[in-house]
Amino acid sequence: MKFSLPKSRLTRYLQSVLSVVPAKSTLPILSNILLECLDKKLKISATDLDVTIMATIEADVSKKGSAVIPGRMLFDIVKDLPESEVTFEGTANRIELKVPNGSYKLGGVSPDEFPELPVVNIKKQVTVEAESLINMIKRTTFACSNDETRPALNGVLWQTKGDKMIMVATDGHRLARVSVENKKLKGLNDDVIIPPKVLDLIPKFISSDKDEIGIIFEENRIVFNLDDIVVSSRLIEGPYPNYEAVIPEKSDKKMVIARTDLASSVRRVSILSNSLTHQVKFGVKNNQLVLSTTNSDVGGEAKENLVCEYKGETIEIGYNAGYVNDILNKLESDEVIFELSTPVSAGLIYSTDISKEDYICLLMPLRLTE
């Protein structure tokens, strides 16, 4: 094989593909990337067996062929090169990189040992609006669980059957649900559960001027076609829990408060919170929110008062400070609304400028410690 292309172009696509290469793996082959020289194009592929990334870029190909070489080692070499044309030449077992002021040689592995790549059937592709999908991803993946005993909660539920497509994520302590108008996917596919790892990659690979994203639903995989980059991922087996059952229909207490002021106060007060629970107490009464915490381990106490609009009886409720700020960081309005019920009931949090039918977060309280 022999090909050449500009260093900057190669660096960009290598970095994208390496997003899926595991730092450590019991299978050494997964630390490698597959290079395939095609007609005027270079295809770079990597996989961790769950997620596969395939990038196809223009290159000056003199001789077709393929090779499997260490991915991060190649990237570390290329990223520090001065801008120039980089030429690759060699066989499946040994590759030489040639640049104007030197050369580098890397040992390779037989391409036959590289995991089989998924076949992408473009004919099955449907498109969704890029901006809508990115917003849905950014507003949900943070709430996924890491508990391997409940695998369905390790992913994001994507529902496409109705007039709206909905994404939901929850770890049992917090929940995020976002919905947007569904024009193209209605009735096309059953609910799917997607690993957050692959969803978090999609916004990184999409240029700001891209209007649509290609989606291919398969029996146990989902494929995102981003033109020069194709991302394929296994789906998580369901069923997903009935999340609607835990969302309160009515709450008798409602607090409206400045989002950034609350986030800042929660961060400060939580510095002295318990290192395990990160509990901060919310005490709401007469249009005033009192944030407080105590930590007997360090003999610390903290308290801050904030002005709010509040309707309802006095309530004291404990929350994990990290979870509160995770949610506040996803809401973009100047003010946010808390709908509360009892100190042991889930609270709803949403923006003042977005309907709670479009985006809502749920947060379970912590039992207050005196």
Given for the second form:
Amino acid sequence: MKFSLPKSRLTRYLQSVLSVVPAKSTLPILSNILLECLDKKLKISATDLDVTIMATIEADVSKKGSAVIPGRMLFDIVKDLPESEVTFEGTANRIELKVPNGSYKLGGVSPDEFPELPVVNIKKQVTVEAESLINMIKRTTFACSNDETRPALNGVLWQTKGDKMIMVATDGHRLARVSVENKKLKGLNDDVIIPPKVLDLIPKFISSDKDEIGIIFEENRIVFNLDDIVVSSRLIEGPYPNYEAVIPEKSDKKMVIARTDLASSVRRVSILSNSLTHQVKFGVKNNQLVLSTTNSDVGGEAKENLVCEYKGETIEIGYNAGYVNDILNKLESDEVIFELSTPVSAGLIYSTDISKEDYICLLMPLRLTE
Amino acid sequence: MMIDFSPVILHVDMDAFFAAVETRNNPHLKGKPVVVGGALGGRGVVSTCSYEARKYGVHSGMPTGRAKQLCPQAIFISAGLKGYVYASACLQSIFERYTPMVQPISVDEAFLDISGTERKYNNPIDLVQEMKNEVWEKLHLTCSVGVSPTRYLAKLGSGLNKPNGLTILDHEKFREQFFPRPVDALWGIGESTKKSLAKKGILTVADLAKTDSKILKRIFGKNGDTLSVMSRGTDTGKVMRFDDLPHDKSMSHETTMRVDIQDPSLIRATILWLSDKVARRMRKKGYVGKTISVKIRSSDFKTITRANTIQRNTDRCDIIYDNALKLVPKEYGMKIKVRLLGVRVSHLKKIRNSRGERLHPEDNLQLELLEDVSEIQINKLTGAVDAIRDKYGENVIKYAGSMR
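Please supply the coordinates for the form predicted together with the partner chain, as a counterpart to the form predicted on its own shown previously.
Below: every chain and molecule of the assembly, starting with the one above.
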């Protein structure tokens, strides 16, 4: 095989496929990447067996062929080269990388040993508006669980309801639900649960000029087609718990408050909170929110008063400060709304800019210690 | 014999404990070679044997089959733990009459710190003698005692004049007696350490004591320091009462198969049985943990261990089992015959004290949005099974999948 392409183009795509190469693995073959020279194109693939990334790049191919070589090593060489055209030449067993000042030779593994790449069945592809999908991903993946005893919660639930598509993530303590108008996805009858790891790659990989993303739903797999990069991932087995049952319907305790002010107060107050629970107490009455915390280990106490809009009954409720700020960071609007009910039931948090139906977060309190 | 060091630490080691208890209970065994061990017909190992049997080369840890070859006339008894545990509890209360600082090490060994008893006993040796007499009068068992300024020397001392010995081993005597001997005369140095030391020309205890601890550290890592301390008899560990002992770091259980197994279903059953044992002990002692490991020895005695750390602490058998099983390489039980299997949980955290009270209430403050119904059910079930076992014994109820 023989091909050449500009260094910067190669670096960018190498970096993309490497995001799936495990740092260490019991299967040494997985630290390699597969290079395939096709007509005028170079295809680079990597996999961790759960997620496979395939990048197809324009290149000057003078001889077809394929090779499997150590991915990170190649990347480390290429990224530090001065901007230039790099040329690869060799066989499956040995690849030579020619650069203006010299050459690098790398031993390869037989391409037969590389795990089989998933077949992309382009006929089954449906398309989704890129911007809405990316928004949905950015607003949900943070709430996924990493506790492997409840595998379904390790992923983001994606479902369609009427002409809406919905994404939900929860770790059992907080929950995020996004809902977006979409008529094209009606074909998605079954709910799918997608690992957040693969979803988080999509916003990174997509080029800004793309309006649509192709999606192929297969049994046990999902494929995201971004044209130059194709990502295929295993799905997580369900069932997903009945999340709708835990979303409170209405509340008479509604607090409206400036988002960034609240976030920075919570951050400051939580410095003196218990290092395990990060508990910060929210005391709300008469247009005033009092944030407080204590930490007996360091003899610390903190309290801040904030102005808010609140006419309901006085309430005191404890939250994990980290969870509160994760949510506040996602909401983006100037003001946010908290709908509370009791100190031991879930609170609803949403932005004043987006309707409650379209994006809500749920947060379960911490039992107050004092 | 006068004692001129402080603290005064005793190591009390019962002589051939299990065998001695059996002989005491069955006087016709007196003077005969007695071997106490597990699974006599199969591949159990010798727990203890009487001094008469030791003359034939039988020692603890040896397969019972081998012991039978060496001493066919020996009387083989399978270990009846209840009697030993009772005798051990009696011993503990005898020790505590002499000092509150008693650190039990196993059923038949303890460290005692008797510093400060000078007002009652002019010479600590008088105390030791009186204690030995009391053990004999009340239990009809003998013990060997080492008297030293450190725990480690006391442990070495008790082994010097067995049975029924009383040995004072201070630093000077330690140097006299141990320095000329090969390194494995020290407690804690086995075959493999001895070999590694020999490669560096370190053959005797004196050689080891002379070696700079930095050099040992380079070869043995953390253990290098320990080797240095051992060979110089300079340990500074204090005798600690049971309640003050640091928490357990890991809990494990392992078993040698009656015959080497080559059947994946038997591997699964054994891993389940072991996971159940470990999980049950963790719950009893109030621990949860998150690093799960397996130990597998194949028929050619090659041993491997594999470990994985999960996200959340657990004391649940099903979680330990699932994770342990995933760690067993596929070829074991298929191509490779398995001789021994072990399951261990480490990175333990104590969550309940001996009275069952929660130690870290803050762990339970976060309320759940979506109750994990299956977890609640499993915890209820486990609680019920534990209660049945507490009342009627460990074996009255078990996982069907663990039947082998």
